[in-house]
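Shown here is one chain on its own, the form predicted on its own, set out as structure tokens.
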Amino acid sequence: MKDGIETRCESCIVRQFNSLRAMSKEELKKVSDSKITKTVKKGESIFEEGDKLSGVYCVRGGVSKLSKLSANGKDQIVKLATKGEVIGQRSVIAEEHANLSATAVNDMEVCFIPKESIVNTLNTNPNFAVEVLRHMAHDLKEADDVIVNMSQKTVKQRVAEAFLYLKNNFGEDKDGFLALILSREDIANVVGTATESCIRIISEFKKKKYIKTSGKKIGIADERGLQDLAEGF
């Protein structure tokens, strides 16, 4: 992880879609004079889970997967942090050790914010503090669903849905192929699988005509018969 280039939180249109959008032009300026903006490399880790942060992370640029280690060894990627999300803000409000890892998925730039100047701004800016919980809201929303897609959806419907999710939410390539590229063990680690069986289920897709493959792109090729197929159809 290496500094990169300063830019300043007032003028950054990245917070738009965080919780940093209700600080005053005041606040933004001491986090700015404050903060460390950082490259991380594709493979890189951010943090690992049970660090003790001392700070929170804005994603400036890039894609992290934050995952969790299961006794058996394996990762469960429980999120994907893109541009805008703060990664580390509940294991630093709640001063505990980090639950979850956080690794590059691609080439990241980030702005690492001491803790103190996120907890003096919760202290002192109400509209800051509802912000802050409305996002941690949704983020247990999303883990409500994780647990309902683990226990009632089968693993070909899981990966049906992790396409159509990387689709919608990270687009395509000018050939039609998935804009953001995993690798098939982070796909199997996404809907909670072993890598040969999410493997196997890829090349079942790819012979009905699902989706299309060149090399590690992964492209959708009949997105109403993947819905369907996540649907239950």
Given for the second form:
Protein chains: 2
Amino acid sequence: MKDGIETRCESCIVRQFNSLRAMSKEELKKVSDSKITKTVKKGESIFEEGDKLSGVYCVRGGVSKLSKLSANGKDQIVKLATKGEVIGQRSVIAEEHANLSATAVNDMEVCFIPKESIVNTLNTNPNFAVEVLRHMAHDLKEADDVIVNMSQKTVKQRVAEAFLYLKNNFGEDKDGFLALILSREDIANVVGTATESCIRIISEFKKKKYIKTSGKKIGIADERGLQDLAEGF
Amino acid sequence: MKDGIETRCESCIVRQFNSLRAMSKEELKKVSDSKITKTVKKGESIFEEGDKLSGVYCVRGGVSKLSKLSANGKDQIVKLATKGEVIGQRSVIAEEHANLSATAVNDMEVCFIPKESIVNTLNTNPNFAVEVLRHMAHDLKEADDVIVNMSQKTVKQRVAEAFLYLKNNFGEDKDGFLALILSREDIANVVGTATESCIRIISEFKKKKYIKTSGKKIGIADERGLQDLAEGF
DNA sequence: TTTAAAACATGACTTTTGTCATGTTCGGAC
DNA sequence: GTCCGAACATGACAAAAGTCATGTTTTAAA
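Structure of the form predicted together with the DNA, given the form predicted on its own:
All chains and molecules follow, beginning with the one already shown.
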């Protein structure tokens, strides 16, 4: 992780997507003065499970995977955080060590915001607190939905869902391939399965024309078909 | 669900366990004046997935399961809420329809608190907002951990964990049986497996002396053994 | 450009888990 | 007490998923 170019939060577009937009001008100025912009290269870690975080990270660009190592040695990816999302919030608010590790999936630019600015604003600006609460409520709903999918859907259904999720949240390039490129292993870790099983299912989907591939790029060829599959038809 | 006996929030012990303790005397008085105490009999529903909630429910006694129906017709139990917990909070805060159904696992007493009292206090009392935020942060961590367990542990490990969880969170009776009695089907729905698989594993655990049973009561006989099993040894 | 490591891919086999069928036990209504 | 339905239990089998082995292709570094 390396320090990067200075920018002001006040004029940062990314802020529109996250709870920082509920801050007052003065609060934002304080945050901006105390923040540090950093670049994180693909594969590098932002923080590790168990770390004591002294602040949060606002994602300006790139994508981070939030994952947790399980006893069997596999890294379950719990969430993918992209432009506009704030990571590390939960640990800072709960005053706990990080429960998840954050790793750059591709080159990233993040702003580190010391926790004091966040905690102070939380304690004095109810608008901000409620805004953060709303975001957390949303994350919790998503997590609950993931629990249901993990426990009730087959691996094949979950892989299909993962592709639809990637399309809806990260979009496609001009040739119709998913804009976010993940390794087969990462896909397996999102879905919660063995890498080999994941690869096998990708091969099957390709054979059945649900998807197309080109190198490690994957494109959705039959969205309706994938949807039906994910729903269990 | 039936209306019950009047009590005042100000003197309710249950409040100590939840975010209501961050309310001021006056705020609490308003809540107390607007709340309705209800009794819910075992098996009855408090609210259903998709309902528009007009308030939250504070659990005074008994246990509620929060579950979601999946496409395959099974009801995944996402959380068990007990004395002191507030349910429906997430939906009210996010201003969304309920994502989960709440059903009484045994006879319950709950207080319905209209959302206005909650929302007003959130917007004006940062202490309360932060307190709610902390609880939500805790729930989110738990949900993340469940995701990892669901995707990386075997059914056997998850059943073992479920028993340890029930012991730690609901305790045991004088004879060493788990105080919270769940049907085999409910256990299966917590663990995310077929009822038959769950029953089979219970039989196996009994044979191997990890647990003892008496009717539908289950007692932990070898906690260390169950822990090792849950960790994958 | 060569080359070694990592990522991708597939076959063969095992283990885990789900499903269907069937039977038993238990608890409450009558 | 008798009866009925729900919950519990178990066997037999099928399907899903994991593991191990092995080979191929990419990628990135020397």
